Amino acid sequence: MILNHDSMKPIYVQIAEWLETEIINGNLSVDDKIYSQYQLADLFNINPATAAKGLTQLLENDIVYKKRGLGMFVKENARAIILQKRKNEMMEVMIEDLVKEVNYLDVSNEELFRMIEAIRKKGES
């Protein structure tokens, strides 16, 4: 992964998301030790404090746990937490965009629900 220094997303968030993706993809499994802040700093050529902030985000989101003196490790339900978090974030953005457009076009709730049902049925076949 290459960090996007031009992104509006802070580097520490990109680090946390990269580690989340490593967990989702199975590159890091339950109870695996994750990279230390210094390993991440070397890997991405960033300040160790920035890497630590990304690790803290994972800790606060209950994705990893800390063993004093040993480092951080992947929690048992980490993958499920990450998938739910990402699904919620993605759906929120998509729904906000949809609601803005629906309001702009003055589409009724009934018409919107009919359209959604038609698309869902089409996807089932």
Contents of the next structure:
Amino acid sequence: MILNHDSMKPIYVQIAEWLETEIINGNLSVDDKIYSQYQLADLFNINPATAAKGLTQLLENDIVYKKRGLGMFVKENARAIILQKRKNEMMEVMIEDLVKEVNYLDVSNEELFRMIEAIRKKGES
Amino acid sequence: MGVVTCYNVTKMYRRHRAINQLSVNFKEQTITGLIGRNGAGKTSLLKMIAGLTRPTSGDLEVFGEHPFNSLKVSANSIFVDDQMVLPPDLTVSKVLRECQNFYPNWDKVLADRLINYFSISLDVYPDQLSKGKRSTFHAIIGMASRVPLTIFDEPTTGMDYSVRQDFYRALLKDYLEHPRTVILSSHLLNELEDLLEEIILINDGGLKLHESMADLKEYAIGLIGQSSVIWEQINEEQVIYRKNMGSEQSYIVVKNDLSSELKTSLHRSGVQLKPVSPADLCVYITNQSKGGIDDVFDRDES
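Form predicted alone already given; the form predicted together with the partner chain follows:
Following is the full complex, with the preceding chain placed first.
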């Protein structure tokens, strides 16, 4: 992965997300040891403090656990947590855009609901 | 814990005040960037820390001692710049041998490998090297000496882009293996963003900012959009920098303490929100006027 320096997303978040992706696509599985802050620093050419901040974020989100002196390891339900988290974030952005448009076009809640139902029906048939 | 602590340090050169009542600490085992414009006082400060010059007043301690004339500081620190004084009658290889005698932790393998990688000839005199090669040679001495306090004053002067990238990477890798206190002064902050952990910004001999790199990246936010729309929601006092783009468009940098409601409302009214790179931010903060160079050419308003 190449870090995006112009993004609103801080580097440490990008590091955390990269590790999350590694877990989602199975490159890292449950109880696997994940990269140390020093390995990440070397890998991405960043200061180890930045890398450590990315790891702390994973720890706070319950995606990894720490074994003193040994490093950090993937938690059992890590994958489910990440998927849930990404779903929430994606939906939020999409719904925000939708609401913006709905306000522009002056669509009522009932009308919006009917539209959603129509599309869902179409999907089912 | 600070390896280097400055309290109210002032340095005068005749009547000129190079450092003005500066109080700042440099953290142990971190890579700290000392940033400032030309003439801000970077070199004056670093030379005092290395014990090469003496503060005019104030209290400066390095490893708990006044660095000037301190053997402890001299043995445990190195000051690297492009004008490093080396004995003129020693060749590159002899200089390296003397370094090995002087610095107990000298990493000969690293030095030899770096000299080889950057293709620096061993049998020439250092002042026969090109500007870039000479800076590289000095930087190699700085890294291989592996002293607890390594000071680089504009180490990349004359190095081309690829050598600079190699130098930053080498410094990071060596730091990962042997953590120590590194102070680096430079004006190429955009190249150093990922390497530095702490940033100390000085201007006119005084401290302007002391932040971690992570905080500095989120310190400010740039707004691009209709001037009238922005000014409806932003106070004049919050502005760090402004630039007019076209007749009705503005680019305005403010401190990133806007509420998320305000951000959403700005976003909804068509204002783009952009991150401000630390390099640009440092320039904006040390600008004399809020409009930068454009103000010089803007004769109507003055």
